[in-house]
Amino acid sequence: MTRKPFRLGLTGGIGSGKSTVANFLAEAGAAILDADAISRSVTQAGGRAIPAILAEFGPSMITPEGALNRDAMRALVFSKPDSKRQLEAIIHPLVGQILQAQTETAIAQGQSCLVFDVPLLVESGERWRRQVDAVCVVDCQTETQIQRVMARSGLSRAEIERIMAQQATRAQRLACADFVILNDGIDLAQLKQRVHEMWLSFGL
């Protein structure tokens, strides 16, 4: 009978160095599902998403590309919080049939580990929590995060904050960890070590 493969749940703040962790993942044999990636995906130019997005919310929100305009919408959230609701009831249901697509075919190939990469995975509730058999969260201090994205994206302190307000606080992630992996004051090859003691645990 063949196993069924371990399905975990990955999750962090913006800034936390999920994607590095996610990245040690797979260079440990696991399959990365990264929902961030898809939803990117079907709102660039040409994406699954943007003939709904055009019709709901108008050619303002689309580039001259054809692109999602995500400056555009992020200030239309910022100031009509409904939108962000309407904009997630056309992109979910994209995300959700890829993923499908891309377990179904992972565990074809005989994965052993399937890592759903979901951002907002607590924010999700309990949808997302019931398809995985376990969550880890990468944690670092707020100070930490907003330093790392101040760092790498040009963003201003307070654009920072104001996305952070919009996701899980620190402690709503930790209350939903099976794993934690703290992401702070370490370098990169402590982190590989943590990432590592955390496969050997799943006994794969």
The other form holds:
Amino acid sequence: MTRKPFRLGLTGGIGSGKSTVANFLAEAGAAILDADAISRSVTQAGGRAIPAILAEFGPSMITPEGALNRDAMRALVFSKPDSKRQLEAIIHPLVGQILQAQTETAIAQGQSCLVFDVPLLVESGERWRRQVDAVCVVDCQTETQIQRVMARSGLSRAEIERIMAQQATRAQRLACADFVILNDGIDLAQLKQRVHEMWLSFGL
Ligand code: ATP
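Can you switch from the form predicted on its own and show the form predicted in complex with adenosine-5'-triphosphate (ATP) instead?
Expanding to the full complex; the earlier chain stays at the top.
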């Protein structure tokens, strides 16, 4: 019989270093399941959410290539906030199904640790908390987040602050954490070391 794997929810604010931590965990031997990547894939051209989005919102929300028209959807959500919930009602169950299938595959492969990379884990309330054994928060100072995202994306400080204002606060995230990776004032080699120490503490 296959042993039940350890399920870790990995989260953190924009630019905190989640993807980098996920990569180090993968190197250590974890299977990474990326909720955002799945969410993007179902809204790409030919994605599984496209027929329902077309039926619910009409052709103006679909690009000529057949993907979700993100600009049009952003404008709609701005003018009709309820449409965000309607869109999520289409996307979330599909993401859930695909994650479930990926989880079953990882278990069948005998993986001992499944890492669910979920940027908005804390914001989702109990929905995600119930599905994992522990939560790891990648934490850093707000200013560090802003500097990293500005360097990476070319977004302005104001745009990044707007995104951060829609995310949970540091304190809210830390209140949900079983493990905290403090990713401030350290280089990537030191971050890798911290991730490795956490990995060893799982005792897998
Ligand atoms: P997002 O939520 O925007 O996807 P994220 O939390 O996944 O971001 P990463 O993509 O892992 O964050 O990191 C953001 C950027 O900061 C990357 O370019 C990464 O290489 C860099 N970075 C993260 N941690 C460190 C560190 N300790 N030292 C140097 N660079 C770092």
